[in-house]
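This document opens with one chain alone, in structure tokens, the form predicted alone.
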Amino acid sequence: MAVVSRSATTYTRHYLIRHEFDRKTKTCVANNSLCYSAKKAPPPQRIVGGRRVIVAASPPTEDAVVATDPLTKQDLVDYLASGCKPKDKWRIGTEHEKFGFEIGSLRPMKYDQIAELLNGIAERFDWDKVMEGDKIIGLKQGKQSISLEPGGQFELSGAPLETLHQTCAEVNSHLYQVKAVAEEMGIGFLGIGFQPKWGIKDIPIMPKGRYDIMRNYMPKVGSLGLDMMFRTCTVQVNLDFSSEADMIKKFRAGLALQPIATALFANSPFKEGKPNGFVSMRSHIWTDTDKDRTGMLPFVFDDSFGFEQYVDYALDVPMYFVYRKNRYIDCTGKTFRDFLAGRLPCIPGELPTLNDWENHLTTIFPEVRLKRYLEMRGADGGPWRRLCALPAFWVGLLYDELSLKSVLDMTADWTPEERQMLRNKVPVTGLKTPFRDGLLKHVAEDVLKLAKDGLERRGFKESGFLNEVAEVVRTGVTPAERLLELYHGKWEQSVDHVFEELLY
């Protein structure tokens, strides 16, 4: 077990990774989340204790090594903090899910089907597997992973790029590559926010530790957790900030502005073969999961938010588990609070390290997430043009100076009780939404057209990936209610044909 001291570089004492790894099979072993190929570049590495160890921090991980100091609340507050980069860096990371299924019976994928998918995909196109135990639970290659939400959903996780056109390259090439296998198999993949047809007791659960303990927790607080689990599919783009005020400022447009992301990206009308009531039922699942880790974090907009408000809110949600000896222990019912104090029951005396506080900071799901950058979780998944606009809107955005303060300015004075009027109404009444003296489409206009501005004045021609959104502004019909209009039209309500009709 390597020792650093307390001296060893910020957020690398706490990241030093045993690296184990079958050449053979170029599989990641001991349930390590971290895997590279043998082909490629070695990841960083440093020499620790006469040791070489791989320097990385991809949840969930374990530690090789013992601080010789205690983690304090500062160290969580500069964990943060050391996301701040200078904007030639900052990067689009766009992360997005799918719900696979048998062509013939339009049945969900099992989980062995899943398997032979990942393992197809890892020997035809050079991806590296990563495993839990002896299960397959995902892929990786190069800073591009694979993974599992807990009802098989197939999610991309993006590496971080420079610009809109590689952003959707890297998508084209993923659905290539999974179609390339699942159509051998008969399987198919739907770009959809909410499972339209089975129920949760026909979605396979995927054998991953940590969804164990948040099956068995969710039912405790909220009735909807087990269906945001099971039978909702994202699209979310990560984006990056200069320093605490620029991470403020993104933070409060995209709060502020994510009802509108909602409203534009809507599609999830059916549950269970029948019209569900909403636009957006995924977005409406979110306001009875769990409430100590969702919602739109007023606290926010106050003038003393900063990095270190946003960690006093993560101190105080409730865990989920603790990881270590390549499992998951549960934790629920304490805090990260407790855990720094050193009073978790289920690990009497342990205290955290960064890694912990990572892994923490995965299962807090608002509308804008804060790890070393932001994440915009307002939008449901669909088909693949809209994975590229989602990402164009928020760039445009916030990537823009100018964007930016026209955003902060236009919402300045909406009110809390504004904002989650609109995160409430939206996934029902969609950009029809009543607001002030018009709809919500009337901002939705004025909002699109300082997207496409602030992608104008970035200089990559990117504009064009608004096209598949401009549509549903200028109508003010969401992608679901013409889902909608179809299952009672030409599909006699009959919600089987929209697996054609979002099918990747």
The other form holds:
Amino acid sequence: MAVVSRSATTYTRHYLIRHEFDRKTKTCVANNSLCYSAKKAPPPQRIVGGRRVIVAASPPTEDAVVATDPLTKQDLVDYLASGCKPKDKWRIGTEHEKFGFEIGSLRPMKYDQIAELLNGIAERFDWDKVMEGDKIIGLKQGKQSISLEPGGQFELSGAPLETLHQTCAEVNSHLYQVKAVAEEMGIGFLGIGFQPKWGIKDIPIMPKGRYDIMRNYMPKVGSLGLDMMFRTCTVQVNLDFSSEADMIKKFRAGLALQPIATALFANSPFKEGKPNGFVSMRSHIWTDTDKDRTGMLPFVFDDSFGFEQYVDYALDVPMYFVYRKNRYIDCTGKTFRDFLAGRLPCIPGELPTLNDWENHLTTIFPEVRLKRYLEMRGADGGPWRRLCALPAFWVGLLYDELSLKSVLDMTADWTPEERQMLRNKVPVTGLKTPFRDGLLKHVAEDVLKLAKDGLERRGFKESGFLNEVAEVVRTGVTPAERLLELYHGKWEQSVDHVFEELLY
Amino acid sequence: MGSLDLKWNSSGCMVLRKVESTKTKGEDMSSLCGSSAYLYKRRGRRIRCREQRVNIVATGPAIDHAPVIAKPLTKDDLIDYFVSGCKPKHNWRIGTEHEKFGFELKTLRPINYKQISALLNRIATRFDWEKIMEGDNIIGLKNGKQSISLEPGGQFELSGMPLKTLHQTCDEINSHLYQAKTVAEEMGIGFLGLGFQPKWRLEDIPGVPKVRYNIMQNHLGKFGSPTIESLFMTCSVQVNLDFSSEADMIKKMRASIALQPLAAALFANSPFKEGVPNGYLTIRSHRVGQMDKSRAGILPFVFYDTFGFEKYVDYALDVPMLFVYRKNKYIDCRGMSFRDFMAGKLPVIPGQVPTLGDWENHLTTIFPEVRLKRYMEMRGADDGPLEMLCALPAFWVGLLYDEVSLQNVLDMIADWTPEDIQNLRNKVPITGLTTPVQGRLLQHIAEDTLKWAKDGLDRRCLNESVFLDPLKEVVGTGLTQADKLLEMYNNKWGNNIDPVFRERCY
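To test you: the structure above is the form predicted alone. What is the structure of the form predicted together with its partner chain?
The complete assembly is shown below, putting the previous chain first.
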């Protein structure tokens, strides 16, 4: 799933966290370049009495600031290291996407409709508009943002929150606001992982510069990249770490268990009106999008893994673009390592800034992504209660030392081949995937218990949010399989009913 | 019913209005407002400890200890208090409040204070509200300009913040209900959206430990059960609206008082008492109409040519006082008037004279159909489903915040006498929209009025008239919420009241 705008927006969110943290501690966690950059881009001040329009696309800084000294690899490592924060500052940032459709025809909504929707939400509920040229491409309110994915998928990037109760309240409030405006326009939103009815040719393309570059490049490196861009919806949670060692543990646990999350949240069994043979087509699509920038990152499990190794990996992922003077410059084919050496033919002689590094990191799509926090990216979009269950699952496992340790012990002897096998098979067989001497369902039972225990030790009474997935584990039937049962049963093989079943 | 905790909300609003108001205030007002603003700002800036919540150890009044001002209050100071509410139209806001009955899902019994305090504490913890304490008892929550408070019978109330649009208002109610329900469901508690307790008797309803309510109950009890029932067994929804000048206030007071019975009819939603139909469509409205006459009613003097801020002050000065708040204590002042207080003649605190904080507290113990403070409160409607909670502010904003619609209302009621209005007020709880007034049925007046409300909202250009849809249905069919409930009771419920708890559960 392309998440360029989302991630860059996430940068804005994280930047604000960082800014707050820096202000309190009165120290600069990173090096001079970061400090300099941070000072140049303070949080925007609201203009009293008028609606402030943010005339910038996702990067918070329009024009990258040229650092006094060229970036070194150490600067890139330090960028990631600056995400470390004490446990009491750990937060939960949830993002979810959804498909908008016309209620009568079920057709995907067009950009004109999305623009009207965004403007309506901005006016009624006091959000600031995010513009790219004269086109509205998103909204912002405090630390929350709304953005568009290439196929018009409508995304909320939530604020960094302390508890799952706050997370769920945030999603509820967002859905209320969106529905209040959308219903008047005859638009509904669908909580599913892959577009169930329409082909790529039926899906309007959003007018964002970066998507043009991606759209041209994707077919060269995989057969499913365009499907990923235009037809998938995901829910993800962004979580913090306290140190490099903690990051390593969470990264390994997150990667190993990502296929289990995929199975538990599997919710994309239809394509162009028919079953597609998968329980999570969205997940399958990522296996043939672009092998250079996706996958299970085997090197994370090497003894030598740390921030530096992730930087080495990212340096060699081919670039998409550079953003200069409000323009996206196509730099496909070259690496950030080339950029560090001033060898980008698209902008000869220029060197990268830290903002370029941030932008580049948002164009890498592994199952777990590292920035100044970790992103758990393996789950399909779904109904509201499952949007709340996904962060609950990962918070329970990764934010509690005991549960995290138990996960690491459980997965310690899993081989890279086994992890990859799970990754490849789960989109088809879900919880029924055979694993060692049993089924993945049995592993899921153990994992769910660890998540529940982890949440309970937080003391916030949050384990109720796991009820949705507890049911999936108990029955071994994923949400996708339930939909297939409906399709073959009372829907009499008409996929149109799914628009009602999964309407928010 | 009374809404004493409005005082807290009022304080929050007061701070907002102080910032926004362009009106110059008198010296005494300034010093007090300065004091309030200072307290408010200081509280707002306090760094919150992670491990413990900040507890606001103050009850309704924003000020724990009223500062002793240099000079005694004059009547002009009291008048200026109201004048300070005037604000230019672009600063007008919408403040909505609604109450609801909490009940045990299993037994349908009203929740007791122990359950309420657990509920409040959990909402505070999960959704980051600050607790409002009275001694060791939690009696409410606060979050920015929103507050949650308790009425005498444990009715759970949201006082919303001043908002610009009805979309924001409805969004706020939705968020509040989400938070309250999330916590309540875990405790096996539901909330009922009705205007009057449908099943249980007064003696079945646990009180809440707020001193002021004890004083109120002791004092108001002598006026008979309607007054007590108004306090313990009713839930309403109200909207608080602004005015730009004394002249504007006068127009809005007249229009809204005259039409308050119409709102009561449109929102009628309390046909049951002690498990059976009670003969009313809105018994809440009837009971409030039977309250202590010295502090309730339709205020005939509002329609006299002489009416203005000063006349409202004269009225309020002679409403018997209930209490004075000093050193974290409520002192029972039963029987004396604020006019006596101004003259330093309160036996319970001999020689003391009032502060502006006392005046604010006193104003919250007066319960007319439309109450004047630094804004106006439309108090005539039963509580109901979410769409009706959103429809009530839409109705009044459409009529009162648009000059053309307001003038239309004033023209329509120009020849209504105070007796006509009182007659309407008396009959509406029983006959609702079928009540005759000046040779027409109220339903027909409702049609005209609803059109003006819609036109008024349309002229705001915020796409808000959708919120009036539930009222269109009421007017179009002639059937209120109460009529529908009675129909269900008589038919599919087989004369059993219990299903109403499911039907009207938020």
